[in-house]
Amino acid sequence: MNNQGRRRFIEQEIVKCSRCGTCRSICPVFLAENNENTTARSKNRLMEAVLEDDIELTPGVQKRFEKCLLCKACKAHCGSGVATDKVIMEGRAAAVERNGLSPMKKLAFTGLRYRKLFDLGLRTGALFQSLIFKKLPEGRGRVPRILLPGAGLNQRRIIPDMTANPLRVRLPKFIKARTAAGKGRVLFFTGCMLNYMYPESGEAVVGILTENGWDVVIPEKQCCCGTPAFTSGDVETGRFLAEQNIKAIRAEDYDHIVTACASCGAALKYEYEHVLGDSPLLKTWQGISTHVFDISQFVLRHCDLTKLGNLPIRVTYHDPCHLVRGMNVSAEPREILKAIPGLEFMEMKDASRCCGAGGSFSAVYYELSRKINDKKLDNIEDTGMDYLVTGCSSCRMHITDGLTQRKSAVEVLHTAEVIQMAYEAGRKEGKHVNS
């Protein structure tokens, strides 16, 4: 879609908005602040005024477009189906074009363009993180030793332990299936957080796939999916990263593509269409997108659930926004969890409501994101379960921070880790897949 096409699309979406106010009842930011300026209908009106040159895209207007989690709840509950998430992203892009990015985001997104330099920077940072961050017991992450400005670190925000041995270094590019009869080849798009912060979740994904007879290939030249950049309005960087990933995927042989990050999956399967615009790689992406599955979708369709062993743990599940509304994945993880022998599952209230992470939103508006998160934490603890399971590393980081801050005993696991634990239990019980 070229620029004219994008403008027509946004104008059509704005016209569909009847200003009914349904968005007020489900917008997590509005519910936390009770401010009409934060609603979807308000932002649609704001964008209309921008397009009609009634107002200028001042830094103040830019901040109003920024104050949204892009959780897509307004779109999902809108009677007219207004794609307010796309309207807001266009507003952010226009504002960035006029006013630029914040210095911190500009530095970060520039770094994303240089894959090897980005990798070296994070691995070097991991080696020296103990100088600034203190490690917490029981693997709950790290907390700043001193109060640091930005991203909530001045309030001792808890962040994951960054590994000096990333997933894509731990694992070879090609991993053979454990079974004698192979089923085919899966391309694993790891994303950044599984690579640098939660490599054990990525190893669980590979374990599940190889246990079930799938060869795995991990493209060496994959880079950030681009979500942090294009959702912040840096369309140029988002498109650059999308094109790099399409080239990296196109260079490999595969039958399916698996992701274990909600944001990466939504980007690869749907969001790139809007990001790529009139890129010559749009058609290549259209072919790729049909092969993309979240790990829970793939397990349900292509793996053997009868080999899951007894796993006596008590869990509830949080729907990441980019899975439940970004990829339409909600039933699959629940169906798998309920198929695990011995596992007790209890649904929480408002499981699909945003936890407040929102990628860089929680870094810029940490206090507000904590307020939104508190509702989620209450609902998690009300279930009385011991574990919170989710399929998004950003949600995992934010929820772990909140649980640890309130000294909760509830632990957070990735869906893939629970599935892998059940397969390991099955192996001990003699339930070898294809044995």
Given for the second form:
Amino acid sequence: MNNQGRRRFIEQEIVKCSRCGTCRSICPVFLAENNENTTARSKNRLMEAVLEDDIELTPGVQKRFEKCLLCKACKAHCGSGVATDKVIMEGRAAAVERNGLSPMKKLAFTGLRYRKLFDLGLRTGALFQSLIFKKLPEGRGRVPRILLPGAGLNQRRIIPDMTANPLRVRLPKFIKARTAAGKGRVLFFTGCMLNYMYPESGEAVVGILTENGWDVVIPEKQCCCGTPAFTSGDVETGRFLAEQNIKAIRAEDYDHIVTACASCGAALKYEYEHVLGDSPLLKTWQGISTHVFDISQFVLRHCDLTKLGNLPIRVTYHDPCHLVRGMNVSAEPREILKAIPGLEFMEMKDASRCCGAGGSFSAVYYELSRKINDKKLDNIEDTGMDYLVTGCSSCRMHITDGLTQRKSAVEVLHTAEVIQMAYEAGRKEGKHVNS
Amino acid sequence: MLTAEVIQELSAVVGAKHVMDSAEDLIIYSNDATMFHSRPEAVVQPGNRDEVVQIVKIAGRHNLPVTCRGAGTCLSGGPIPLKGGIVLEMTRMNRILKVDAVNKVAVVEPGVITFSLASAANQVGLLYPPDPSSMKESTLGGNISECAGGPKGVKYGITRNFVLGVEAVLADGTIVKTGNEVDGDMAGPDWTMLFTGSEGTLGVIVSITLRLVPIPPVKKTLMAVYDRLEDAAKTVSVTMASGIIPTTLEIMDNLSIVSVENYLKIGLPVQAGGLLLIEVDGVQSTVEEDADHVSEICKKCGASEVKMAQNAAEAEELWLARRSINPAFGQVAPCKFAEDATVPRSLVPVLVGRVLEVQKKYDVPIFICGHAGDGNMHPTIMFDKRNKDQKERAEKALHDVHIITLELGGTLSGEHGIGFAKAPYLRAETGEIGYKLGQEIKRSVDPHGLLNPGKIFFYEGVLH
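Taking the form predicted alone as the starting point, write out the structure of the form predicted together with the partner chain.
Now the full complex is given, and it begins with the chain already shown.
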């Protein structure tokens, strides 16, 4: 979209905002802060004032646009369907154009553009992380030993171990189905979190797919999906990364594309449309997007649920924003969990309310994101279940951080890991797929 | 002018964190749920009654207007600071001080969200009936100040019928307590009622005593479909005349039905001219009887179909259409004048007919829906404010709707308040003497016009 197109789009959205205030009852940031300037309607109002030249795009305006998790709850509940998430992203983009990115983000996003350098950086980082981070018992993760300014890593925050042996190094580019009767080929877009922080979740995804007769291809040249960049207003980097990924995907042969990260999935399936704007690759993306499925969607449609074995664990489920509102996925993971024999499932209160992670939001506003997270933790603990299952590594990291600080016994698993565990159990019970 | 010195004084009272004066925040606090705006000079968030007293005194010393605000969901411009000065945001004062199940009374601070009180009452088996559509966001202080209503108004009445007493800070910083926790208070004129609906022009409400009622054990929900909207309207007056008082009597016109159906695709009768959503509550025996009786009346008045919900899920389905009118508005045009023209219930059919004429005359879409049971209709005029011609036609239609309502002996506001959006027409409703008396009352409690100036009786534009 060019500048004029962007302006028209924003105007179209904010003119619909009737300022009714419905966003007050559902915005997690507002509920934590109780300040009108965090509501969706206020951001629309500010944007209107900017367009009317009532106020310049000041750092003050920019700061208010930043204070949003992009959880999309306002849009989902809005009587007039105002896409405030998009308005905010446009606001951030315009603010970045005028005021620039914060030095920390600038460095980080520049790093993202250089796939190999980024990879090397994170892997080297993994080797040296013990110098900076203190390891916690039971493989729970690490706590920063020193204060890293600007990274939101204060002394309390717990982040998972970064692996020196990422998913895409552990696995070959092409993995054959376990069974002879190959059903087709699935392209697995791993994303960064699964690659560097939770490779076990990625291995579970591959395990599920191959178990069910699918060949898996993991394109080497895939890079960060771009969500951190384009949601921060760095449109240029966002588009650059989107185009890289589209090219990497286009180069492969596949029947379906599977993601196991809510943000990657939402980006690949929907958000790229906005990010690509007038890019010549827009048409190619349109062809790709229809093939994108979250792993839970894929399992429900294309995998054999009768082969799931007995898994006697007690779980509750958290809806990641980018799954429930970004990809319209919420029934699927629940249906699968309920299909696992022996598994006890209990719904928590407000399962679809944001956990407060919001990508770089939790880095910039760590205390606030903890406060939002506390509500989620209460709801998790109120169920009395032993495991929290979710489909987003960012939520997982943030919730694990909170649970650990609380010394809670609840553990967090990716939906794919639970499914894989049930297939393993099934194998032991002799429920071999296609056997 | 609000100087740095005043900001310092205010900060000393509530803490710097609760005083906002940046341009960004002043823009944000310049409006409510109407299309108008006017910037304050500072926003202050008091945490308790004593802070309110001190803020009002500071404002008085510096001759600064004080405009109260709850959640800012007002539809008449009530919390817009027309004369600048201080916006007093009351949402930090949000404690439910007491829910007394024996005496059926609740005491709350003004910033309590309506839904929170309704839930707290519910937990002890009681009902707080006023249920404005904004109840999940709006505050009780705002509800009392604007005298909000809601679908249950037919049977239970509007907010006014549930306010037993208030505690308010007057313009000079003194505190007045009106009413008490007794239902049958008859100690002179009803001072409490003076504050109810006064839109923050007489005092800053800092505590509210509310009446609660027992939860009726059963309810029954019906939907009646009509070929002609006028027949639906007629059903309203016939039902009310029959002696049955439903809890809810909501009306929807064809435009509303079609828009909701386009939006939800739930199989609503898009050919219908109108429909009624009716609920009756009470004890089992009477509810069954009333529901049957109402159903008969609907048919007699020309309903082509009457659906009766057999369980809670079916009732919820019937309600879905009504609840989705607001989102559906957006499918027709982005902007709206959400009116609450209210007439005696027997004249609902006449009002409906005349609004249909207005629609034709100015060629603007007008949704006719609302709480028909208590005559509180919501003719909602749709337009796009970017289209100048369309906006002008919408404004003319709005004018006509106000005049028609008054001609029918109705009121400008059934629940949204006067603020300044409807203030130009107020004299036409109260008459010359009534209008003057209103001014006198205000002057006697707020001689310097400190509290929410420019509103209700002190509107400075053209009067009708």
